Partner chain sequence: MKNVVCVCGHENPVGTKICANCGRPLTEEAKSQKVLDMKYDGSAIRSKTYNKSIIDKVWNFFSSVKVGVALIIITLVVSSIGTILKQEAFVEAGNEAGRAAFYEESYGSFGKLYYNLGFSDLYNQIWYLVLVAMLGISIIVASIDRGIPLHKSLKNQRVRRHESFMKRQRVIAEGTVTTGDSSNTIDAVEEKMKKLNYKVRREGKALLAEKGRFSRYGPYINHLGLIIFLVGVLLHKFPGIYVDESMWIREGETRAIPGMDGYFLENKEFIFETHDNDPTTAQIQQGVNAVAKNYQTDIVLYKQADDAVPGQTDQLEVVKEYSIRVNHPLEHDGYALYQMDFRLNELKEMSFQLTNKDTGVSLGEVAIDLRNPKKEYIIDENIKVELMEYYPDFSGFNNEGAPQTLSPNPNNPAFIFNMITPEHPDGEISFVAIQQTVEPTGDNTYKMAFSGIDTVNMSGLTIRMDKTIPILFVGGFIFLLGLAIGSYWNHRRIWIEQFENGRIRLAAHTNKNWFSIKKDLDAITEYAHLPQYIDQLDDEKETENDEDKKEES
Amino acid sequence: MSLIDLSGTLLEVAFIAYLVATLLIGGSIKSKKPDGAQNRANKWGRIAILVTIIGFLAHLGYFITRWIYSGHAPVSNMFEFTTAFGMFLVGAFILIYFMYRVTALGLAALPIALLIIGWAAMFPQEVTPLVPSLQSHWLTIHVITAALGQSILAISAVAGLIYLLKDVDTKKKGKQRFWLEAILYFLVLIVGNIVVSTVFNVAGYEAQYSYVDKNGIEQQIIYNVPAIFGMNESTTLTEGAMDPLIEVPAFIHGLKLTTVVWSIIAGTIIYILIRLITRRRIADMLQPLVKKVNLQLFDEIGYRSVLIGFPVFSLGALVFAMIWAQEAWGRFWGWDPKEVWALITWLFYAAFLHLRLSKGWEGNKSAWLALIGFAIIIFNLVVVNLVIAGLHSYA
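Can you show how this chain looks by itself in the form predicted on its own?
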């Protein structure tokens, strides 16, 4: 077995381990009853953590073997960065678990990590040479530190989601019920992306188009999904292929925008099917799993995750990024979309800490802020990376 094949196998082992651990955690929580089943629940919870650690070690093995094979840190494209982000998220969960011994945190952390890894698998997985601007030791320092900071910040959103699933009364109409369900709907959209990519890949769909990029140079691109949005001045090259319905300007990536729209369509259909089959909101289905969580403890976990993650993110996404930008492009700051949204993310979490410490925004308000922060991180990962063309569009 080659090193790259071993790397892929280790990632698959990690995915399976996280899936098994998720089911074990769900089982351990459902077993927590006052009739003496507490010991059995704790046993399943400990096994779940052990399986999670095994999965994390396999994931780390994937990361190291791919690094050795490629000769650089595996964070240079969307597949590599997103799988690394999922690994750091699980690592942050394990760290927080040993700080607080709260197995229930994995009820949201592990499924979100699974969705992230599953989404990563939709991108090209081949090891390719680095573009000249990425051939620097700052690739390792900047990207890994930024991803680690984001993963720790994501744990605050995980804690916030569990907090709100228990705290919000889903039986009463209101804004909080609506937005809580909207968050869960968004998670289903990620499943939609995985389903769409898998279906069209299995079907072998492929269509080639020519277009003119933002520098006025004619290029060619292959779509693996039917083209809803075409690239700038797009021309269909594959006979019988669907012509794009809408042509977008050069600063927007038509293929990636098309993938996002297909994901929304598929995810919405899946969500509607879930609602029709269960006749309940997703939040209503999840609430029994969180009815015994300690709200005060989860509020503290969310707050401390931001305290730890914020300085790490500041170093990686701003300080190290500006140093590398000076080396690569001769300026510390250039208002590239990725730079702007990194700054917006930093300002948001700075405001989070200010509101928490100065204004007393704890509990419910803090949980909502944590989820908004994670939404900004995901927007940066998905929309800024995939839809808006910029200096960071390497995937």
Contents of the next structure:
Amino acid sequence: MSLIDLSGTLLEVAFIAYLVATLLIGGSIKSKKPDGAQNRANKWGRIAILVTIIGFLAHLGYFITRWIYSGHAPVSNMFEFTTAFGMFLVGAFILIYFMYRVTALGLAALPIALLIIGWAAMFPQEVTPLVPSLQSHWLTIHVITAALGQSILAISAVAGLIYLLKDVDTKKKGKQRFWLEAILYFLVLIVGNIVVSTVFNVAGYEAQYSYVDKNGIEQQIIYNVPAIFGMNESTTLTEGAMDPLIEVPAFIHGLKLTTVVWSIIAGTIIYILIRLITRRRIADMLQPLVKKVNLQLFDEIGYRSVLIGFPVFSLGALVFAMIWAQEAWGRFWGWDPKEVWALITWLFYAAFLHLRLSKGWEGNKSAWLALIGFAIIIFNLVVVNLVIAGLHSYA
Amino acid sequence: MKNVVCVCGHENPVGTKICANCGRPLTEEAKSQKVLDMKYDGSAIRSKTYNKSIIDKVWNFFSSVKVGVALIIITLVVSSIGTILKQEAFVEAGNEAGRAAFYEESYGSFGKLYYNLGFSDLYNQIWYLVLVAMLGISIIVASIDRGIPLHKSLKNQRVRRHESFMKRQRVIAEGTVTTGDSSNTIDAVEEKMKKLNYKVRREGKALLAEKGRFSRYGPYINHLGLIIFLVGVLLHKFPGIYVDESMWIREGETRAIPGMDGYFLENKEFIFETHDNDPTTAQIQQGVNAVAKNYQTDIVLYKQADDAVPGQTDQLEVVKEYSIRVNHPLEHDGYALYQMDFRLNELKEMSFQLTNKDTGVSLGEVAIDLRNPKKEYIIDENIKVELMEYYPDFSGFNNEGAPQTLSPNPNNPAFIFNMITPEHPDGEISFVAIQQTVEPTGDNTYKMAFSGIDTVNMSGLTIRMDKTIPILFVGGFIFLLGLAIGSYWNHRRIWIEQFENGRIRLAAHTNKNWFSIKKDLDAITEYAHLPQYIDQLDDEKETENDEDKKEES
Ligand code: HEM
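Right, the form predicted on its own is done; let's see the coordinates for the form predicted together with the partner chain.
And the full complex, kicking off with our chain again.
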């Protein structure tokens, strides 16, 4: 087996381990019998953590072997960066676990990590050579530290989600119930994206089109999903492939829009199926799992993870980024969209910390803020990389 | 204004919420709290004290954390607006009209509005700077407003606190020792607390154990770092502190370096290399067939001799030879030259034959250097070509019919020539662009017939010098240091008092991380057999046992 195949296998091992660990945690929490329930829960919980750690080590193995194989830190394209982000998220979960010894945190942390890794796998996975601006040690240091900081910050959203699952009354109609369900629906959309990409991939769907780009130059593009939205002035090249239903202007990327719409369609179908089969909201289904959660403790975990993550994020996403930008371009700051969104993330968490200084912004509100913070991080990863093109754009 | 006198006799400055001496709550608000607000216990905050003059009002405005948070959020939202469309700095258009046109053409009427509102250059707008400046002022004012009272309250801590203070702490305990003799309890606590690295002070049977006090200064240190950093950024606006120039230099050329007086640069060779990998999926999808591997300009840096006439190139001394690459700038004397851009096969020279339209006979050739065109090209005494106007990047005619140029780069050169020939000693005027000739009179005898081009590789370099870097570095360092101090350490305090009858009262406070202080409390509770503490904020119904019982029933 070559190094790169080994690397791929290790990633699969990690994925399966996280999946198993999630189920174990779910089981450990659900055990109901009065006699020794606490003990059993602890035992299963400990096994779950052990499996998580094994998964994490495999994940780390993927990262290191890929690094050795490609000769550069595997954080240089969407697949690599997102996979690494998933790894750091699990790492941050393990770290916080050993500080607070609460397995319930894994109930949200591991599924989110699974979704992130699964989503990452939908991007091309080949090793890509580095363009000159990426050939710098500072870049490696900057990206890894920033991703690490983001993943620790993300733990606050994990704690916040669990907090809200317990705290929000899902029996009563209201804004909180709506938004909580909306978040869970969004997670199902990611599953939808993974399902759609996988199905059409397995089916071998491929259609080629030519189009005219922003600069008026004719280009070609391959769709791996049936084209709902065509690129600007597109013509179908593949015989028998369907013509796009709707054509979009040049500043919109038809393929990306198509993928998004497909994901929404598939995700919504899955969501409706879940609702029809269980006859309950997803939040309702999850609520029994978090019944025993101590809200005070989860509030504190949320706050602590921001406190731990914020300095790491500041160091990686701002300070190291500035040092590298100074070295590569002679200016430590250039108002590139990615830079601006790092600043926005930083300002947001600064606001989060200051709000907690005043009364009334702990607990419930703080949990919502943590989720908004995570939304900003994900926006920065997805939208800024894929939609708002800048110097850092990966696609 | 009068001081507030506490029941214990201590005089506290106006605005104090908790008596500095005994800890009794002084205000009605504090008295009504189940758990005291311990931020600046025992000292007055200026903004909470004075609210008369206009200065007080401004001061109070900026010192408010609510205002601070509002400023942070506004900055955040406004900044995000600047990422909706490309900023002007990333638009390649030579002048204002070109940029305005770019936004309208690329993004329609939304783009036009965006441009007109100034969002296309958002981060350089004066109101954006004002916003950031207000944020800075807020940080300074709030830090002074709270930092000084905090420092005072931390320095003047009493060991013995009043019951009303103790009972209004979040974590408290009261009762008798659980087992054994209670005469040594406080000694045992002291011993154990010291083992746990607390600083312990005693007043008879009262004890204050404290740990990590320095971490309370963390936010003030990080705010100081931020301010130093912001000052460094502001200094960029002053002349002589910051140089940001760029230059295009052809292979084989030697040019003065803009912004770097007395220095010259020779471009020996520009090298462009690509990876020889098999195309990846992403490459195929995007129709790119090669990935760039290296952009490099091999240069020689020269310095003019000290006694040379400025601008003269004959007395140059070699300073160094270097290969400028991306991420590897040439650094010298505080300046740095960066590889930023390049043009392969750029039009360098265009040649024309001055040709008689009827006979096709040429009177001679004119070669025009497109970066440095001459005013006049003399073929012989009475044959010459005057270059009246030159449009390096011709983009069409405007409403008045005048030719336009997009940029100073010779991408699409166009010329207005005046051809002076024996037949026409006053000259004939002709507008010549690629594949296009316009003659104002329409009946010229001669034309400038295109006869050839010469191309060359060019390298685009940026010259930067930034004297504020050390300031930014110091600011950044102090910021991170303060951040770490405030985030990774916390301030824990435990008060214990034993009364005549042997009963024990305990209260504990930490500014963050209650989980860890409870672990410390567990340790001393067990070691010294103290009564079990309770967390007053833990809701009774949250306790796990209750939940379990409900589940069973
Ligand atoms: C983006 C800029 C800012 C950053 C990065 C920042 C950073 C911080 C951090 C990390 C803390 C500690 C928070 C905690 O431990 O939970 C803090 C505390 C604080 N900040 Fe800021 N801050 C900023 C702007 C401001 C502004 C504009 C104000 C003005 C009102 C302000 C006032 C305060 C105050 C009063 C504290 C509490 C200090 C204490 O605990 O004694 N900060 N700041």
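The term rigid core refers to the most C-alpha atoms you can superpose between the two forms while keeping them within 1.5 Å. Because the structure is a prediction, the values reported are computed rather than measured. Positions refer to the first chain, counted from 1.
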Hinge between rigid parts between the two forms, from 349, 283, 121, 209, is 283
Expressed in whole °, the turn of the smaller rigid part against the larger between the two forms equals 12
After superposing on the rigid core, the Cα of residue 235 moves between the two forms by an amount in angstrom of 4.0
